[in-house]
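In structure tokens, one chain follows: the form predicted on its own.
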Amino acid sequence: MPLGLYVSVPFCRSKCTYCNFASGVNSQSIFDRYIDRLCCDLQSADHFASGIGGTFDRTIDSIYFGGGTPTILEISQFERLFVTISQNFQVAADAEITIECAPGTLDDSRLDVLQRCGVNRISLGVQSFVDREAASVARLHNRTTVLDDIRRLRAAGISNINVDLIAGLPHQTSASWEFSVSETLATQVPHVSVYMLEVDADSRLGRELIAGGTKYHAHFVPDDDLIADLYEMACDRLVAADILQYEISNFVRPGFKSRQNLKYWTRQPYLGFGVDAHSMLLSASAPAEAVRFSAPDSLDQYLAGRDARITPVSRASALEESFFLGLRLNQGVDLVEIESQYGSDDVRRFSQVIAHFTHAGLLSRESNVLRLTRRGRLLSNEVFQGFISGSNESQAAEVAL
């Protein structure tokens, strides 16, 4: 089975107030040290995997550079990463190669090197086409910058473009959200990701909201009911424009599903490199089992060579993952297919959970296919928790991507 690669670049020009990722603003003097460590990890991946009982095909059919803002790397650093990948893996001719990009960071020289390295998909962190909303969360771009980037990407031959939007930003209203969704549709991009604002203690805005304060425009964040309405409105508008939902947060025109993300949701093998990067490989000794591991979420610890956190995935845990990851997808979970993999007795132990959420209107069952309902997508975390045994809660947090 072909492998997916994820490369974390945890550097940003500024830290968005809503961001809860392991990224930050750092001096460029540290970039070379980070690239050195990444290349070392790429070169030793085979040895590391065999040492923890994992196995993988060296053929890669998807590469994803996430962050942070990968496009702030220097051209020579990009080139070194791509050379190291090509020297240690077999990149398929039709591989999907994605780079996350903050609008305004794609100058001509970087666009040129991305083309030469085979990048064929760009994910633009737009979040909002309303300049006031973008500025309120420390985004450095405006609407004009986004539209210019999309134009320049298409002129360079890169038409596989994703636009990220966030429902729930400060100052957002139904009217302003309608504008952002309409602007997104007008660009005719083939892929759109719609997220609802996450409120937790891992972001500055989240901490301020929890504390009931007013910094970072926290008192202008829409309430939960409005955020849910905004998400549902976006779903309706996108589907009406034939940009169909295939996962809780992702919408696509035919032929443009994210190959890398599908690996996460369908439990295909992938390797992650860099700060807070996660990996999953099939077990070399038991095909139904797997091994997950993750790099430190601290830049200092990663550069110091701290060991990865390793989590074996038992057959029982793999079954749980098949449910709560598979339910993210609109195609749902085929119970007959899962029974063929794990056995009917093991699947039957979830019958009460399925019945409970079906009765609550969060799951629907058509023949042998189990899916989240429209309301279930809004309360998906509650549903997923029902498929996770208490002993596996910490692991579930790692893989609920």
The other form holds:
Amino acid sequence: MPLGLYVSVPFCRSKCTYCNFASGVNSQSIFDRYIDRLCCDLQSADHFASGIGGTFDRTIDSIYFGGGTPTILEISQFERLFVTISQNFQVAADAEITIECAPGTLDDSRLDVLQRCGVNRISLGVQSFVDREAASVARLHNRTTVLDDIRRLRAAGISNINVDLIAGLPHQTSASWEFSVSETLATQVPHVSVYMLEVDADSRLGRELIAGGTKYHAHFVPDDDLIADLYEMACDRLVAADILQYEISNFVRPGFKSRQNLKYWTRQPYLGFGVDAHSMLLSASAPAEAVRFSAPDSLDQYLAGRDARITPVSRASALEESFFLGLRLNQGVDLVEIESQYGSDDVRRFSQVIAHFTHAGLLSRESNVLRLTRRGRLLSNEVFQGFISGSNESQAAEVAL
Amino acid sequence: MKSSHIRNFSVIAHIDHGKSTLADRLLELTGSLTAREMQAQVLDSMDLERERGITIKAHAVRMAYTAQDGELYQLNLIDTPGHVDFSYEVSRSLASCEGALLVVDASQGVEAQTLANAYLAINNRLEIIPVINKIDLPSADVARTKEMIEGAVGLDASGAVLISAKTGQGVPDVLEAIVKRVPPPKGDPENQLQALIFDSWFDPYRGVIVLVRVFQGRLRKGGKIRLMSNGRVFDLETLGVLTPKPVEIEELVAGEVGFIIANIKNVADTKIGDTITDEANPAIEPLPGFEELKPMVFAGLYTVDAHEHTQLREALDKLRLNDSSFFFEPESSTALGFGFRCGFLGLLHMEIIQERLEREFNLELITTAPGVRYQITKTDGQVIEVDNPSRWPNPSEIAKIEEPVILATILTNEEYVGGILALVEEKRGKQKSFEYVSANRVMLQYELPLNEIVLDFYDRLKSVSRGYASLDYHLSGSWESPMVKLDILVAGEPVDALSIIVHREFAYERGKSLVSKMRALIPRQMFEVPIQASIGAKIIARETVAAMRKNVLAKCYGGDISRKRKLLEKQKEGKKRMKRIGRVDIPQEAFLAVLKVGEGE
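Having seen the form predicted on its own, the form predicted in complex with the partner chain:
Next comes the full complex, and the chain you just saw is listed first.
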């Protein structure tokens, strides 16, 4: 099975208030050290994988540069990365190579180099076409920047473009959201991601919202019900424009599904490199088992060479994952297929949960295929909880290692 | 000592009016240890005290005083507890005296607590000596204070002793006044023994220690004594007085005060107000005024952590060793699990017990809304007492409900009277009197249902008077009232811990407020959750917790599956900690918040 590669670039020019990733604003001087470490990891991936009982195919059909803001790197740094990747892996001729890009950060020379390196897909972190909303969360671009970027990308021959939108930004209203969605449709990009503002203690805006304060425009964040409305409105508008939903947050014209992201939901192997990068490899010895691991989530620890955190995925865990990841996709989970992988006895243990959520209208079942309903998507965490065992079990597994 | 040279007295004062400072001065002047020196000494000689095994509780101190007439007198200062919840104990302490010092702060004037205890002293026919304290303060107003003593208490204040307990000014006059004005105790050492128990406590080394006042006859070491209320007989092992250091003596005779130790294991055997007599030569009758203390305020106590239930039982058992006036029995609630129904003398008593359980036994508690005990006459003529909403009979079986009523005395400044009157009227009060006790000081007496007092009366009174009102009350009887049981239903299921007994006219307001509080506290579920308040089958208030719209992770996280799993696990764990009522998961904090905030708005 071909492999996906993820490369994390945890640097930004400014940190967005909603950001809960391990990214930050750092001086250029640290970039080279970071690339050194990345290259080192890329070279030793093979050795590392076998050391923890994982296995992978050297052929890669997808590379994803995520951030942070990957386009912040220098041309020479990109070149080093691509050279190292191609020296250590077999990049398929038709590989999907995506780079996340903050609007306005991709100048012509960088674009040129990236294209020569094989980048053929761009994901634009637009979030909103309303300038005031973008500015309120410390995005550095405006609507014009975005439209300009899309025009330049197309002129350069890149049409596989994704636009990210966030429902739930400060100052957002139904009307302003409608505007952002319409503008997105008007660009005719083939892929749209609709995220919803996540409130947790890992972002400044999240902390402020939890505290009930007014910093970062927190008091202008729409309430949960409105965010749900906005999400459903976007679903309706996109689908009506033949940009079909294939995952809770992802919408696409036929033929443009993100290969990289599908790997996550369908449990295909991927290797992540860099700060807080995550990997999953299938077990070398036991079918249906796997191993997940992640690099340190702070830049300092990563540069200091701290060990990865390793979580073996037992057969039982893998089955749970098949449900709570697979159900995110509109194609749903094929019960017959899962039974053939895990055995019918184990799969049937979920019959009651399936019946419960089907009865509650959050799941629907058509012959062998189980899917989230429209309402079920918005309440998917409630459904997924039914498919996971308690935390004790997975903690015990981590300790045992 | 001859009874003509004995004076038994207590000090009546409001908190902060200088009772303990005055007591200290009296001890100093009579050459006894002061309370403070005592503490230091006791600390120094801790081991010794332990060997002797007496915990010090200087609630009756004997002082020797040589008066201006050259004679040596025995003065017994008998302490009184300061709070309305313990008014029976106060009354027994006062019954042990012939006189009382009424200490009033010259800048504050008479407060309700002082007044209540002064009336108790008058009823006990005590000689009351007004003492005006803090005359050294610039804000002292002696003339106005005298006016208030005369107006509110009805005492002649012309002979008031003017002092500053702080500087010692005037304190010797207090001693002289005690000797001259407090009558000596009556009683004959040769009569059959009658000794009044006015305090008792449990000492882990020596068992129960009892403070007594001998009215007739004599208590002798080694004798056999009998407690007249329960007929129990004990060997009198040790007899003593507190100076305030414990000093053993051979006998206590009529008129004297002291402590006894008689190998008594259970403090419940030595009820305050009981009479001790001689087993061999018993008195025919006990001293008057003995009452079994009855709890007046009731609430359910539960541990936040269900696993601490056993610890709670053990803690309650231990506390009861030293306090026989509260009772408890197991009860269970669907919402809160296993707990105890507890009865207390009053709200303060309840708070004290709660605090001791939390502090001394390290328990985290949930207390259900406090209530009172109702007397219900059923349609079949049967009369029952109900203090637990869960035992409230079906309304169709109720012929008559009587609720306990208190007589409240409130002293305040004129400017707050309006607000207070509105409050007592709202609380279903009936006015008994309205008097100016001085130019701008008003004394109100109201009959009020105890039920309304336990709810939020103190806090409300404090806020309408900005703290310038004092309250005292005692149980005065009962009256008939149309009380109803108000239930709170979540998704159609009654939540037993939230049921309350309430006057029919207030049911709607209370129901509405409880329902709206619950609505704010119950997290949204996957379905709509109606929250209702009902009386019997009739719904009187309703709100709805809308169904949850979204709980979703709409982000990719570069393949970070552990993060997703952890979030799901956390949410799942969170649900396990909730209490399930029917189909609805309710966080325990919701009960806590409703029960705590419950009142007061």
